[in-house]
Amino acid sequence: MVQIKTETTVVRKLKGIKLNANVTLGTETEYGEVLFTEYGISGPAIFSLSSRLDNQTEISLDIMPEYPYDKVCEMIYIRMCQNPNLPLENFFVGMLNKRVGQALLKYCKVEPLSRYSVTMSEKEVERICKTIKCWNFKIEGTMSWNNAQVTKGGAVTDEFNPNTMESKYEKGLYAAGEVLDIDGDCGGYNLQWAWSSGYIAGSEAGEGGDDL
């Protein structure tokens, strides 16, 4: 579980902003919180997908996952009709984070932001709606191992008794948590595994302490 580095033109402008999105990497999609950073994107949804990067070159965000494409378009046209003289820099206030809305418009080349909303063309609205539902970011790698919250690999689980956490080959040797080759999704699963396996290993080691 680690942060993903992306092309930074957009994300640097949004540093520190969080939003809920459907995040798609290849054929897999995760819903959850996304945090924009100066180097890319972070947050639970990103952590859940980060181990599955493989050879993927893009990751996409649906930043209004609660609405289908047609509904997003309808909402934008209604807003244009109700607020024809609203400057584009404030167009998405109340619909999206203001900075996200401004970055979205710039990404879609709907500028200058001093324009009134009524001046947006049908093609521009279509481009905006498509980006809201599928905002692509070029992947440039991940943060380092030192930044990872959970890592894969470790002692082979088949070599330890799951009921005691003791090695099957070395009496008195116990393992727990990430020492073993076990990792789970984001959401507290790894912490729970560490606590539960640690409790079992500690209890069993304590009971067998006189034999060590």
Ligand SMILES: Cc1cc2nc3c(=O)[nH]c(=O)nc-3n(C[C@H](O)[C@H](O)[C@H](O)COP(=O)(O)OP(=O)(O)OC[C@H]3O[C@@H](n4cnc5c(N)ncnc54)[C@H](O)[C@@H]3O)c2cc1C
Given for the second form:
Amino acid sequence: MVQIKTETTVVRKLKGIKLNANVTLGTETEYGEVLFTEYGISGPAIFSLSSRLDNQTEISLDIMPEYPYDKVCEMIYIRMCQNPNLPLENFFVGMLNKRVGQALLKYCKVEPLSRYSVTMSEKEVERICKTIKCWNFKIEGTMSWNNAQVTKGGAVTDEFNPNTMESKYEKGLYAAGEVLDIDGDCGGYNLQWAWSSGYIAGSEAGEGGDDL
Ligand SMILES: Cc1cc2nc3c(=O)[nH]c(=O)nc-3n(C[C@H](O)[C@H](O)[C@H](O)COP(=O)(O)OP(=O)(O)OC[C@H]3O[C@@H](n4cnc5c(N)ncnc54)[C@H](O)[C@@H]3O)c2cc1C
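Given the form predicted alone, state the structure of the form predicted together with the ligand.
Everything in the complex follows now, all chains and molecules, and the chain you saw is the first one.
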């Protein structure tokens, strides 16, 4: 589970901003927090999907997952009517993070940001709504193993007794935590597994350690 590197034009400008999004990679979608970084995207939703990264070339974010496409368009038109003389640079304040709103407009080539909101054309609004619901980022790889939070793979679980964590084949050999082929989603499951299995393995390996 590791951060995903993307083309950096957009993400670099949004470095440090977190938002909740539906993230889609191939046929898989995960809802969760996304963090923009100078090299790409991070956060729990990205970590989960990173383990399923194969040869996909794009990852997409729906940054207003709570609203369907039509509702997003409606919200934008209502804003335009209510604030016709609002400069575009402030148009999304209260709807999206200000910097995200500005990056979105630039990405959709709705510029300059000093324009008044009322000047947006139907086509421009359509481009913005489509991007809000499906903002594609070109994948350029992942961060390295050294940055990973959890590693998939490891010693075969069937070869260890789950009650003692001792190898079924090598007496006196115990395993716990990530060295075994067990990994969980973000949310404390990996730490819990490491502590629980470590407690059992340590108690069993220690002298008379069976007071569980
Ligand atoms: C940045 C980061 C954030 C994470 N966040 C979360 C999270 O929010 N929730 C969650 O559930 N999990 C999280 N994890 C994963 C979780 O920390 C690990 O799954 C868990 O710590 C694994 O425990 P472990 O005891 O198996 O291995 P480790 O914690 O890696 O412990 C292995 C120990 O063995 C030592 N060691 C290695 N080789 C030798 C050697 N030859 N001789 C002696 N000692 C050696 C290492 O120095 C290390 O101290 C995160 C991991 C990282 C890196």
